[in-house]
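There is one chain below, alone, in C-alpha cells, taken in the form predicted alone.
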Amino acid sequence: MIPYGKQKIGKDDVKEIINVSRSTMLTTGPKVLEFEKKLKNYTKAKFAVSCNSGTSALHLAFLSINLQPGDIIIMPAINFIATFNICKLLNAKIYLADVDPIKGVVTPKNILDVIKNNKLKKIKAIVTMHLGGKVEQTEEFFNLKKRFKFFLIEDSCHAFGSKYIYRDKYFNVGCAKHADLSTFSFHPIKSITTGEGGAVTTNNKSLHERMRLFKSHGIIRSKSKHWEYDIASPGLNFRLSDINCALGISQLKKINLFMRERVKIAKFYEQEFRKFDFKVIFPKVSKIQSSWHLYVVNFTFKSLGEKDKFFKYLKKNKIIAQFHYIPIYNFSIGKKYKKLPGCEKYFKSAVSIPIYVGLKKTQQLKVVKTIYNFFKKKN
C-alpha cells in the first residue's frame, strides 16, 4: 500500500534516540534545549517553545495572546480541527472564512469579506494556515494586522522547511518577522518529526514568557535551590521528551535533503500531469522553497459520491489519498456555519496524493498512471 504521506527514520535517527534512552534526562534535559536553539537558529527567530504536538502548539499560541471568552478570532474553514476546537473550549467567538477554491487557503479578501459582512471592529486574532507547505501573499496579511491591529498567528505545521517573499527578500516560515507566532507540527508524516510534537516560534518576549510557564504547570524554580519553586500562572503538562527532541535534533539535520527530495518528487507529478488529455488542475514548482507537505490535486468531480469512487478506485490499487481538508462547518461541532462556495468547489475538487521522503519513482509512476486509468475509464 501506498500511503499520501510517511515518515524517513535512518540508522542516525535510531542511534540518537538510543544514546538519549540511555541517559539519566529523558525529559526537561539538555537536549530539549539544544533542539529549542537549532529552532530558532533555524528559523531565524528570537524565541522558539517546543511541545508535545502541533495541537498543543496553537493553544499555546492563543493562551499567550490571552485568549478571552467572547473574544473575536477568524479562521479557515478548511483547516485541521484543532485550531477551531482551542477557541471553542477557550470561549472565543469564531468566524470561519472562506477560501481560494483552487488552492484551500484563505486570502486576505477572504478575510475582508468576513470583517466586512459582519462589521467586526475589536479582533484579537486571525489565524493564516500554508496548506500543504505553500506560502502566499504574506505582505498583504502583514498589512491587514498593521491596518486592524489584531494578532496574526500562522498555522505553519504543514510548512516547516517552506520561505516565503517579502519585499523581494527570501524569509523562513517560523522567522515571525511578518507574524506574531507561528506554530509547527512534527507528526510523523511533516517535513521531519520527533515523533508526536510541536514548537511555537515568536519574536516577542512577553508571548514567549507565557508560553514556557504554560507548557509546565507555570512552574517557576529557584536557581539557587532547586526544591524550591514558585506556581506563577495555571498551566498543564505539554512538554516534549528529550527522547523526542534528539529524534528532532537528528531530524533537522537532514531538512535539506527531504526538502530536495520533495520538490523532486512534486516536479515529476507536475511533468506528468502536464501530459493529461483531460482537465486536471496541480500545484506547480516554483522558485519559492514549499515544504511539499502535501501535492493537492484539483480533479473534476460531478459529485463528491463520484470522488468517493475515485478514492475507493485508489485504494483497490493499493494507494491512499486524503481529503484536505472536510470543510468544518461539515462536521457536527460546527453545523450552525453556512456553507461558503470557494470552500464547496476545493472540498469537491481536491484529492491529495502520495508524497514523501523514500516514495520510489516506480510508485510515483504507479500514483499517475492509475489516475489516468480512472478518468480515461470514466470517459
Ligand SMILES: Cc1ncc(COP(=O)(O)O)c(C=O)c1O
Given for the second form:
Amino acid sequence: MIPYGKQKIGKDDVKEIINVSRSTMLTTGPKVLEFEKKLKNYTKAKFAVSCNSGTSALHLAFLSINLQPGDIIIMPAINFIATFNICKLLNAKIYLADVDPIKGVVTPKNILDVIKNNKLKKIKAIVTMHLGGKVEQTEEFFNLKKRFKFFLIEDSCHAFGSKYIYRDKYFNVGCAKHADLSTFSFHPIKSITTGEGGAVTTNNKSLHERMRLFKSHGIIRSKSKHWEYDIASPGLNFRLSDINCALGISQLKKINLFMRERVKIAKFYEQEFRKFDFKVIFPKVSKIQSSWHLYVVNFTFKSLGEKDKFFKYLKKNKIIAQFHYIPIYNFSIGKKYKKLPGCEKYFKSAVSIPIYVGLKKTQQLKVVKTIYNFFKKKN
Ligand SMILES: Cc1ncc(COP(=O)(O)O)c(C=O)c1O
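Give me the form predicted together with the ligand now, not the form predicted alone.
Next comes the full complex, and the chain you just saw is listed first.
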C-alpha cells in the first residue's frame, strides 16, 4: 500500500532514542530543554513550549489566552477536529468560517464575513490553519488582528518548515511575528516526528509562562528547596518525554533535506498533471517554501458518490488517498451549524494524494497513472 503520508526514521534517529533510554532522565530532562531551544532557533520565535501532541499544543494556546465560557472564537469549518473539540470543552462560543473552494483554507474575507454577518463585537480569538503547508495572506490576517484586537492563533500543524511573505520579506512559520501563538504537531506523518508530540511558539512572555505552568500541573518550584513547591493555578500533564525529544532533535537536523524531498515530489506531480487532457486543478511549487505536508488536487467529480468510487479505485490499486477534512457541520457534534458553499465545493473536489519523504519515483508515477486511468475509463 502507498499511504498518503508516512514518517522517515533513520538509523541516526534510532541511535538517539536508544541513547536517551539508557540515560537517567526519561522525562523533564536535558533533551526537552535542548529540543525547545532548537525549535526556538529554527522558527526564530522568542519562546517554544514542547508538549505531548498537536492537540495539547492547541489546548495550551487556548488556556494561555484564558479562553472563558461564552468567549467568541472564529475558526475554519474545514479543519482537524482538535480546535473545535477543545473550544467546545472550554464552552467557548464557536463561529465556523467558510473556506476557499479550491484551497480549503480560511481567508481574511471569510473571517470578515463571519464578523459582519453576525455583527460580532468582542472577539477573543481567530484560529487559522495552514492546510497542506502553504501560508498565504499573512498581512491581511495581521491587519484584521490589529483592527479587531483578537488573539491570532495559527494552527501550523501542517506547516512546520514552511515560510511566508510579509511585506516582501520571508519569515519562518512559527516565528510569532504576525500571530500570537503558532501550534505544531509532530505526529508521524508531519514534517518531522517525535512519535506523538507538539509545540507552541510565541513571542509573548506572559502567554509563554502560562503555558509552562499549564503543561505541568501548575507547579512552581522553590529555587532553594527542591522539596517545596506551590500550585498557583490548576494545570495538567502535557509534557513531552526526553525519549520523544531526542527523536525530535535528530529529525530536526534533517528538516532541510526533508523539505527538499517533498518539493521534488510536488514538482514531479505538477509536471505530470500539466499533461492531463482533462480538467484537474493542482498546487504549484513557488519560491515561498511550503512544507508540502499534503498535495491536494481538485478533480471534477459529479457527486460525492463518484469521489467514493475514486477512493475505492485507488485503494484497489494499493494507493490510500485521503480527504482533509470533512466539514465540521457534517459531524453530529457540529450539526447546529449551517452548510457553507466554499466548504461544500472543496469537499466535493479535493483529494490528498501521497506525498512523503521516501516516496519513490516509481510510486509517484503509479499514483499519477492510476488517477489518469480512473478518469479515462469514466470518459
Ligand atoms: C491541522 C491539525 N491540527 C491539529 C492536529 C492535532 O495534532 P495531534 O494529532 O498531534 O494531536 C492535527 C493532527 O493531525 C492537524 O492536522
